[in-house]
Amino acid sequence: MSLNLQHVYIGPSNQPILKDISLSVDAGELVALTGMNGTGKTTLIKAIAGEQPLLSGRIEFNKKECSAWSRNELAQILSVLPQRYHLSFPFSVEEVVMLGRSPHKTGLKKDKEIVASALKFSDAFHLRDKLYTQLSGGEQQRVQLARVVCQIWQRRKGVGRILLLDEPNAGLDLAHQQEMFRRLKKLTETGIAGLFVAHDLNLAAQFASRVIVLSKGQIAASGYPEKVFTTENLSRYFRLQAEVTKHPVHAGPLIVPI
């Protein structure tokens, strides 16, 4: 097990934003975190990343409480793609992605090899010499994905890696969305526990190992996509009237709003 949350509460004691959140993500899984706006998805990602204090509860990485890890140790196994990332300095794309290697001491030659691999992973290698500030929004998103992926690129014997992604497909065209999730799926299968925030339920249904639905600050549903994405749950937790059928190509369900 790589990531484990036990009875986590976040927010003011009189009105917590998140209440009694218990979940786990194992190495090899790519789990979708879904729910309507304001249900606490980004807050939960920030709490796991250590950017949001807990009111109570426990978060563990590799069976070790998060507070027991040094910041540098944690940065070598945990990487986070936030919902928004602002960078106004005139760095080249390669320099931006190289920031992901900061926690490591693998040497410039090895770091450059990993950066190149991460850029190819996110289909941004051809942008490596361009200024980051001159890229389109979708291109910047692919560069940021390369940055967080290169941070945990190397396998570490006996230590699981964790990848947190808050709406990773934001700004991407349809082709890049599909390709990105295919590659993320394969990447997590190398021993990474992946948790991503998703508003596109069909993308979650297609690529997620499991789906977790937040509603009113609590876990309302959790399980395989075909078990979670029912007409009843879509109406109750997403206020969405939809038909759910078997997808004609992949094994997950197809959600058709009506």
The other form holds:
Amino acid sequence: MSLNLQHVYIGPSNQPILKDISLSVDAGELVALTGMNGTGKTTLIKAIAGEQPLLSGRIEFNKKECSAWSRNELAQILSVLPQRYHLSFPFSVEEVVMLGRSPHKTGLKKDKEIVASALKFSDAFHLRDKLYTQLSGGEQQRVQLARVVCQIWQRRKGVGRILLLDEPNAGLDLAHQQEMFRRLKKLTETGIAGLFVAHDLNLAAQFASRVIVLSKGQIAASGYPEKVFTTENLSRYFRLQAEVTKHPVHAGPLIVPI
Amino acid sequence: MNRAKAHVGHYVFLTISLLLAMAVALSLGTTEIPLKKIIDSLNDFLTFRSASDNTSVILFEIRLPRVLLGFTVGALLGISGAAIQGMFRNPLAEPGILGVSSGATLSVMLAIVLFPGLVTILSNILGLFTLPLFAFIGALVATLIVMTIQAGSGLNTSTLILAGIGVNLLAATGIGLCSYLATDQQLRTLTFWGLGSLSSANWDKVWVCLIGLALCLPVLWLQHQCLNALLLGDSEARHLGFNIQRVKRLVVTFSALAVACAVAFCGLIGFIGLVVPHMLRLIFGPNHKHLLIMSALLGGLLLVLADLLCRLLLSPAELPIGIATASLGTPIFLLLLVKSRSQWI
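Now the other one: the form predicted together with the partner chain, given that the block above is the form predicted on its own.
Below is the entire complex, every chain and molecule, led by the chain shown above.
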């Protein structure tokens, strides 16, 4: 297991934000983390990224506890796309993505190749010489995605890589959402444990190998999309009146709010 | 386009402009020294042949130390501005605006007015390093106050500027109190810091500032990768494997040291730290690998020119250099503030 959480509690001890979270993500899996606003999805991503102190429990990467990793070692296998970013200085797109290579010592030539591949991955290669600050929100999102992906681009023998994405589809048009998830799924199949936060349940149903639903700081449901996305679960954990039918093209569930 | 090669060109251009500005600054003044004479005298100077005619004395005891001090102080202010702006992720952050410079000034004044005995004792041990030491303490305290206030507010530009105003006001009150308590003779020393001047330049001060520059520039430059990553955000820099706590401590300490050297010998010279990195960023982008070194070069260049202007305008009298840099810097600061409403808040 690349990513493993055991009985994780976070927050003030009298009123924890997250309670008893145990989950694991294997290399090659793309897992969706979903739930209503304020149920602790971002907090969980931050906790895994080391931004939130744990009240109790443990987090392991590649079977080694998180505190046992050195900063630089961890940065070589764990990459995080935050929900918000504040870059307001006029870096070029290529320079922004190149920052993703800072934990590595692979040399400028190799780094440039990887940056180019990552930019193509997120369909931002044509923007490479533009200034980041002049891009639209969706374009900036794609550049940030390229940066995050190029941080763990290289396959390494016997070392699982982990990708955490907090609402990666925010600001993207529908075509780019579909294409990005198709490519992310392919990318994780090269040996990356992927965990993403998404509010679009149909997107989760279409691309996630498993779904984890948070409700009131706890894991309320988890498993294959067709098991988790039932009319009953949707009304209980999402307060959503919806019909669930079979997707006409792929086999998964299709959620139609009514 | 090969950017690395283009940057070499920019470095060469800046260096040549700097040398030209220095040559002009050496030659112009109340007595004009022709360039030929300067080159001859420099030749003598470097080969340790003593020349004792009047022009040589003016050149080596007055003009050359002054020009070199101008360059060093400008470079110190330039790099501290560039590093602090990077760390605060805000192009408006500047030692003067954040109150770092006035903190340093206050600290020096307090020492002179309230503890003259201590200053005398320390001077016997530390010599010329005494005033920079006091300035350093003041600069460090001011930076830490601003950082503490800023930490609670996320990335708010208004909070940063307001914190700077607060620290500046506090320092101004202290400075006012010092001038009230000061004796007549102390008062004359104090006014010198208020407006900033290079007129007291001598070789000893040049050496101390050069040592400061030789410490600050390499230490800050070594942080350039992390400073770049910090522009993405604190957490993002951490996710990229940087020890941002350590880097921030280094940046705070060494930019305070840079400001301290400048303030201790030349008083308050504002806006170099604001204008220089800003102009460079417009042209070369925010990559600290080049920004820090270029800020040193351009900061030095600007201050040498500003000082020349101050010497020439009212010759034989002198305009305080703080007035020159402020009249250049304030409009740019205000322009940035107006622009920042849409971009940085």
